[in-house]
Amino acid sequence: MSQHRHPGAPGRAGAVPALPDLPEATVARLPEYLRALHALADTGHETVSSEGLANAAGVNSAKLRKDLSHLGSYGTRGVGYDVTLLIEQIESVLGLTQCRSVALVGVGNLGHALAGYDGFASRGFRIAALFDADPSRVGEEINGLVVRHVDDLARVAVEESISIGVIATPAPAAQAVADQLVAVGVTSILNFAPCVLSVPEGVDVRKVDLAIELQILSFHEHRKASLTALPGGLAATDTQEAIGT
């Protein structure tokens, strides 16, 4: 996956402060912290301890404190973190202080579900345009948007200031769609198609493959079943001691 970091983002006073060069693992956890913080804010919490936030986000507190220290946020001893302030800090680092326009290409079963999901808007994203190559899909209205033909992508991307492309097409069509998105200046792509995309340097691609996630869970199910089937019902730790590991 191509990695690209922008040198800065507009600040509140028009300045362009340098963004912290965060580890990729930290970047991946920030949305989890943000989700947990929004849930806390919605239930009236004004502060939260590192332990409380870590539990809500599903990480250990030491890892959370280290992640947030990269943002210059250390909390207050005996009080914890200010929930509203920390939301603002994380949203600023993630570039969520501006609403980003998204183009969704492919409105089959998965694409249709994504197009109808209302949760994007509350997190700073606007599904601005829907595209498909199937003439039977073109003209269909989903969640207030009319599906356009993919041939209109270049024109609409400019009109709607598209900054992120989502690909939910079958695998054989995904690379051509990625090429079209890149050609119109889109440099961030979320790919749901079960394939690896080839993109130029400077284009970020995040891949979501639901089948792969299920296969990983299948491994864990298979492992648990094999441990249960061991002679005498030995637990994993007992087995390791028995074989000297």
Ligand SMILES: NC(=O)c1ccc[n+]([C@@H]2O[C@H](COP(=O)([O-])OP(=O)(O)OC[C@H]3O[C@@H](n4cnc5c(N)ncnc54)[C@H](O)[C@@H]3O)[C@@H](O)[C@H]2O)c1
Contents of the next structure:
There are 2 protein chains.
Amino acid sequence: MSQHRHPGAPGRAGAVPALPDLPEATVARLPEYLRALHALADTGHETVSSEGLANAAGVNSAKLRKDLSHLGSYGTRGVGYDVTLLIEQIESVLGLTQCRSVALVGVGNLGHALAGYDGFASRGFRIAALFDADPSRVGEEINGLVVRHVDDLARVAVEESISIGVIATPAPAAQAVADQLVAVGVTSILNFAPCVLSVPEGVDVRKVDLAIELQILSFHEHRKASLTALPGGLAATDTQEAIGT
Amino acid sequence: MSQHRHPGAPGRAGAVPALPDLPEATVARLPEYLRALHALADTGHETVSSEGLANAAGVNSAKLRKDLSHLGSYGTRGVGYDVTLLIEQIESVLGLTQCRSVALVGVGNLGHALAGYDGFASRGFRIAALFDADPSRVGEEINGLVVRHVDDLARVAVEESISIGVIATPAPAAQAVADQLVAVGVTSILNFAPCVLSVPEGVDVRKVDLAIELQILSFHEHRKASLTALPGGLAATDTQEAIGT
DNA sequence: AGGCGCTTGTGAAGAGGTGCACAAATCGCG
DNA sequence: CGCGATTTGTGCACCTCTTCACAAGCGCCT
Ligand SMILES: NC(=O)c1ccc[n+]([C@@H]2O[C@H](COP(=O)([O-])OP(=O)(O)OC[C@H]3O[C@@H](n4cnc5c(N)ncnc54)[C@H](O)[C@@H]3O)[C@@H](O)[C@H]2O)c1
Ligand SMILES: NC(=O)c1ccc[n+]([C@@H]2O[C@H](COP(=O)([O-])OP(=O)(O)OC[C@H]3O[C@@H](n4cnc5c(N)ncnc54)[C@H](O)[C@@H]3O)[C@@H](O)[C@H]2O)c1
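Output the form predicted together with this ligand next; the form predicted alone has already been displayed.
In what comes next, the whole complex appears, and the chain from above leads the way.
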């Protein structure tokens, strides 16, 4: 039940990309494989085994093979995977063959760090525009980019063909900013504000909340403390515990 | 996600702390519920239904009820959940009743933003110490905290009873920093460097990689573009939205 | 007191993800 | 040219997570 229209999207009927409807869990791991592959390429490796790559990416080798098998058979049995070829394939699947332009809204404490980060460019993204609502911030230059007023979003978004929006404003402003981004045709949003965004169908939102990460760690810390507190019979590895009824 | 071990049998071996062995997916959502509950409390709500809270947290109401049922029965049928009581319960489970001390290593671009962020304190965390390896940065004061040299980690960690370490150094230094943190007894690490950390069993690592988030968005953007280009009769393909963390 | 509407808590079914284990495929070498 | 070593790709069983659907419980109103 999805009718996503892309305003002004050129009807490019390219039949080439046989896009293979990947499992979401696989998609989330591909970037990690990509990073590991680049590291391997930089150190002169031409091929890599699933075991080696899995190790570098911090996952199980069977999982890695299954993930890669979803893209097609790009490995050679008895040898492994061609590093360069695999990089090309993963980048193609992730849509990184074209450099994507990112708009960053909210150039405060966190926004400054993001704007000054060079790790995005090296991974296929270009921060194309910075926006803020505070007039005293507008005009400031960061890393060769001038901060513009958020009211210019519509114009600049088209000029720079923005495809991803990053929200780094305080939480109370985030929904309004999201609405503005959606209004200018942005369909992917990365949200740093600790709040839930409501967006129309067809728009993807990913959220990064550092406090949540810390709280999850806190839970495990709490649990570990409780476990060490109770002596009990440390009878080797008894991982079986039936909970069902 | 962090690699998770199976440390023996975490079942209900100990009857003292009534530690409820929660599903990992539930743990990851509890902080979101907590944030939504605080927002409700601030706006004067005394009770909330599963439907209302689920809405505020951006999840399914059945999922929310099942999550909360793992903590025990703290709702009242026909009425809903007592906001204050539920906050207490969740904070207790997450181990937030005591304020946890955080050490931040790497006070560069990103580290400055984190150190200056007041959103941690309001959610039960205290940034207790800042560390850097660059002598020119040591001594700098940020938000009332003095940057110390990373060699002082051992001493300060004990003094401040650090329970969580945050790594915001460049990737090549991250593993060494992680080793140092582990050496002084830290068993929970939040890593911002784009690399895999190797840590002993019993240490939890969570990773935040912004480039990965962007690449996942890029994939969906790519997929959406392909779908709009391919008309086809498949109007029933359900597009996924607002992917969870 | 009793009925009625609302909401929780949960059994069960289904969907999705994980990891083992192994057959199939490929290479190097004698 | 065949054989053994190596590694991929995948069927399968198991497990976790999600979602539906509904009985049980609670408060309120008559
Ligand atoms: N700083 C951190 O380390 C950190 C960590 C985790 C989460 N966050 C979250 O990131 C967000 C930003 O944090 P921060 O520390 O940079 O805050 P900040 O107050 O320093 O910066 C916010 C910026 O957004 C701008 N802004 C406000 N409303 C706007 C609007 N409608 N349109 C455009 N710009 C607008 C402000 O002018 C300001 O420059 C917050 O939601 C915060 O909770 C920050
Ligand atoms: N800036 C961002 O927005 C951003 C975004 C995503 C990821 N990251 C990642 O976060 C990390 C930090 O990024 P940054 O932009 O702040 O880099 P940065 O170079 O500005 O800061 C790194 C800091 O770490 C210190 N450092 C180096 N080695 C150290 C060691 N062994 N012990 C202690 N401190 C040490 C350096 O002195 C420096 O102050 C990097 O891994 C980067 O990839 C940053």
